[in-house]
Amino acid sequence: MRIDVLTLFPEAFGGPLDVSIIQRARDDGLLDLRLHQVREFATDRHRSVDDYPFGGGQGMVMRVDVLDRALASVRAEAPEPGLVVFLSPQGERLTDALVRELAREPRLILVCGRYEGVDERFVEHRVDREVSIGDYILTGGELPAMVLIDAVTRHVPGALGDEASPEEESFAEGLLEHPQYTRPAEYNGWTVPDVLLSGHHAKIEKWKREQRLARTRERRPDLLPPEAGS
């Protein structure tokens, strides 16, 4: 999978996506991330890439004039045109269905706003989804395309090593992860559950269904199936 970032901070990414699963997927040629600054794309003296926005209004704007250039040259890289993606408080919430959906595209380009936001014709005429994290505001796009970038590779296929460890987490089939333990099996005076240990796998898998329907059911019973019931 190949996911291209248009960013006007290209090294806010460094650290979070250096690590871990992201980076593995990296070096195994899994997940092709590559970043774009946004302000090569100027063409003034001064490389402007923002301006005051028409019928006033606090802060600024970036212009669409830049955007499209990016988007058009990074376009031009790779036969797959490529989803694009602009990060924004308006879009539709990122959950674990949308995340899927957007693990199979072959191509993501992601499009960080900052300042006020982004002329609307670039959004009109360019963009294919609208994604937010969440509804409260932040200073760009940088965080919730890493956000983003991290839920998109867990399920790139071979990402994880394990092929079943998307489906066993949470909001997998619209459910809680039940709870998980390790050794020591008692530790303070804390023990585990005994069905844990009793190698009976059928029991095992029963209880770990249970247990996610009530964990759901407790703490968000606005993800439950209708026929979970209350």
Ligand code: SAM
Given for the second form:
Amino acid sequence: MRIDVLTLFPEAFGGPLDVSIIQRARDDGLLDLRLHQVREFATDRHRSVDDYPFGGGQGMVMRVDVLDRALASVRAEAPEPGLVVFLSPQGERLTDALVRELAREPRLILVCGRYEGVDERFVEHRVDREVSIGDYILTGGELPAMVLIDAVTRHVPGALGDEASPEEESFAEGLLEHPQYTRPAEYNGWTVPDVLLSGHHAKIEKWKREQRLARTRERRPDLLPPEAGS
Ligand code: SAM
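Return the structure block for the form predicted together with S-adenosylmethionine (SAM); the form predicted alone was the one displayed.
What follows is the whole complex; the chain from before opens it.
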């Protein structure tokens, strides 16, 4: 999968995407991540990427012409047009279902806003999906883009290797995951549920399923299908 990111701060992406599963997916060619500096597409002397909002108001707005040039140039780098996703607090909420849907795309082009956001004409004419990571305001779209890239990459076939499957994690089947334990079996007088040490595979699987249901009922009943909710 190829992911292009349009941003004013490409340097913000070092770190979380350079380690562990995501770095391995990049090394293995499963994730081709390209960062693009939007400012390179500004044409005036000051390299302006933003301007005052028409009608007045606080802050600055990212310019439609600069963003459009950036998008056209980045788009032309690969044969797939790419699904254009604008990270925005006004978008649809990023859920496990949406992550899985986005992971099926061969190419995503993520647009990170800054300041007060981007000129609405860009959103209206060029953006396919607006995605929010939650009901709060961040300074820019870079952190939301990193969250999306991390979550989506986990669903790219082969990215998790043999370590784990996304089907065993929370939200698969609409359930939270069961609690996990590791050695030592006793610490500070704190023990592990006996069943997990029993070696009885069927009983362990039953316990895990019960725990998943109980946890979801207690913490996130909104995730359960109506027939399992009560
Ligand atoms: N003025 C905008 C509003 O009230 O809707 C908020 C602008 S915010 C300060 C700047 C940029 O950060 C946004 O354009 C968006 O790209 C990003 N952003 C902020 N919060 C976000 C969130 N919860 N999810 C996704 N992107 C977010």
